[in-house]
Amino acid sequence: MKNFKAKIIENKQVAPQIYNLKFEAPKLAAEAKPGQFVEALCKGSGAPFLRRPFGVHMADTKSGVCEILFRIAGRGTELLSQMSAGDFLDITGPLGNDFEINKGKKHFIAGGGMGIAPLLFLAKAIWQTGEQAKIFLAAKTAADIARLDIFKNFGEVILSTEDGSLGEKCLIDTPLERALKTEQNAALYACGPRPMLRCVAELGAKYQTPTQVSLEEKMACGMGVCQGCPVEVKNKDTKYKMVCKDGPVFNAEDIVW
């Protein structure tokens, strides 16, 4: 884990009060492993004072260019997406830890909402292990689903909107469903709201398929200090772990839903 100033390179608006962020961090693109995360102070009038988590959209090795993509949804985000090329991001991170790529499986990527952030790093990833994934992309509208074109580089992608607007009128779970009854070597990832990952565990129980779930939470310093994102796990143990410092990922049967 690292605090840094990153030079932003872009900021741009890719959907309705959605952004996607590049900056320089040679260093983060080097380390970041698909679904670690980064917390970046926001400043301006009325920022708050706790830094926001962002899972990494993306890390180019050899650009040294990483990405976030956010959505606007209070202050913090907002201060955010005003900032321009050339201005500087206070960064902490990588943080939480990784997914663990499957080899030999048939990748399935499941992301609802802004869920897609962290797992277009993780398709990439697949992608450059010489196999692809099949990618399921979810939300309630076509406006709310960003970045499509730069997922279809990595795999083949399913999509379903609640409103029919965009692929199949449907929740993520009928075509992934779907997919899980004819292919009996998968493996799934996941990222979204919790009614979709429970959902994703039970399909990946029923079908007997490794899931892994990475979880969306508040995540205030992003190392387990201020203790405000327990996850109830079943472990004999301990009945909680925390969100930032244990995760995000976490395997979906460990998880008490």
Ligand SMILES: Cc1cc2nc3c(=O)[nH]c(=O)nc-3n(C[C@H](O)[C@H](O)[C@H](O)COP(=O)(O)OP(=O)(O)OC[C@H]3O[C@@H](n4cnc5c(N)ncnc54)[C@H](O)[C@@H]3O)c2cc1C
Given for the second form:
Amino acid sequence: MKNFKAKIIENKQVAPQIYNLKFEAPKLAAEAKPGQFVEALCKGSGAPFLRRPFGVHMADTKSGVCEILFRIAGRGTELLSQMSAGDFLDITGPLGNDFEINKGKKHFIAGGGMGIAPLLFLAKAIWQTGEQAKIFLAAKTAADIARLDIFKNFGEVILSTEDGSLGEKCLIDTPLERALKTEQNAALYACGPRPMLRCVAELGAKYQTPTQVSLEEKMACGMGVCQGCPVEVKNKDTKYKMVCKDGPVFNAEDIVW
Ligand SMILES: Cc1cc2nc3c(=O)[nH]c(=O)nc-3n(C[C@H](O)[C@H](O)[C@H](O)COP(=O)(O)OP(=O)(O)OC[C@H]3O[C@@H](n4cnc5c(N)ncnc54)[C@H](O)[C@@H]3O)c2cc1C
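Can you give me the structure for the form predicted in complex with this ligand, which would complement the form predicted on its own we have just seen?
Below, the chain from earlier opens the complete complex, with every other chain and molecule after it.
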């Protein structure tokens, strides 16, 4: 566990209520792996006592710059949105485990809502191996899909929205199942709201596709001390695992949905 202060380079609104925050963090950039997260201390009047977790959205070893992508959900993220270039952000990380890239597979990445945040870093890592990724992005409406142009650098992007304002008018399972039907050698990686992840897990089981999901349960300490983020698992030794320490990435078949 590493705690440090990172100088903010840019904190830019990229969609309604969604911000992309870039900061200098050479050690984090060198160590972080796709799927891992950081905990940021949100400062200001009435700031929450506990740090807030965010997936590593991007990390560049050459420049030493890391990014998080966040949506304003409450007081902490609201204060975070008010930070500017030159401010210092108190960060702990990298925390948690990471996605395992299944080499030799057709990689299907599925992100719903803010679940897209940690998947850009994964898409880049897969692209760097020279293998192909299909990136399924879904949201309620077009405005909720941020960073689309950047995702397009790392694979074919398939879009769906609930209101049909961008891509197909459907939930993510429709294009995902269509793709799974025609691809026998896929591996699935997903992050998003729990009902979506459950659905992706069911598709993974139906098409016998290895499926990893990144869970975003509410959590406090982020390092397994407070035991505040349990998830029920199918395991003969333990009934619960901690999302912060044992995850956030799990094999979908291990979770009791
Ligand atoms: C491992 C992990 C990675 C995450 N990565 C990202 C990310 O990359 N980008 C991003 O925007 N968000 C991410 N989140 C969610 C983010 O941490 C919360 O939105 C944030 O902590 C809310 O803090 P707040 O003080 O603004 O709001 P609070 O005042 O704490 O909460 C505001 C509202 O958000 C809800 N909420 C709080 N935490 C969560 C959560 N974990 N999941 C769903 N709803 C929540 C609360 O119930 C409440 O309704 C992640 C969460 C986890 C556990």
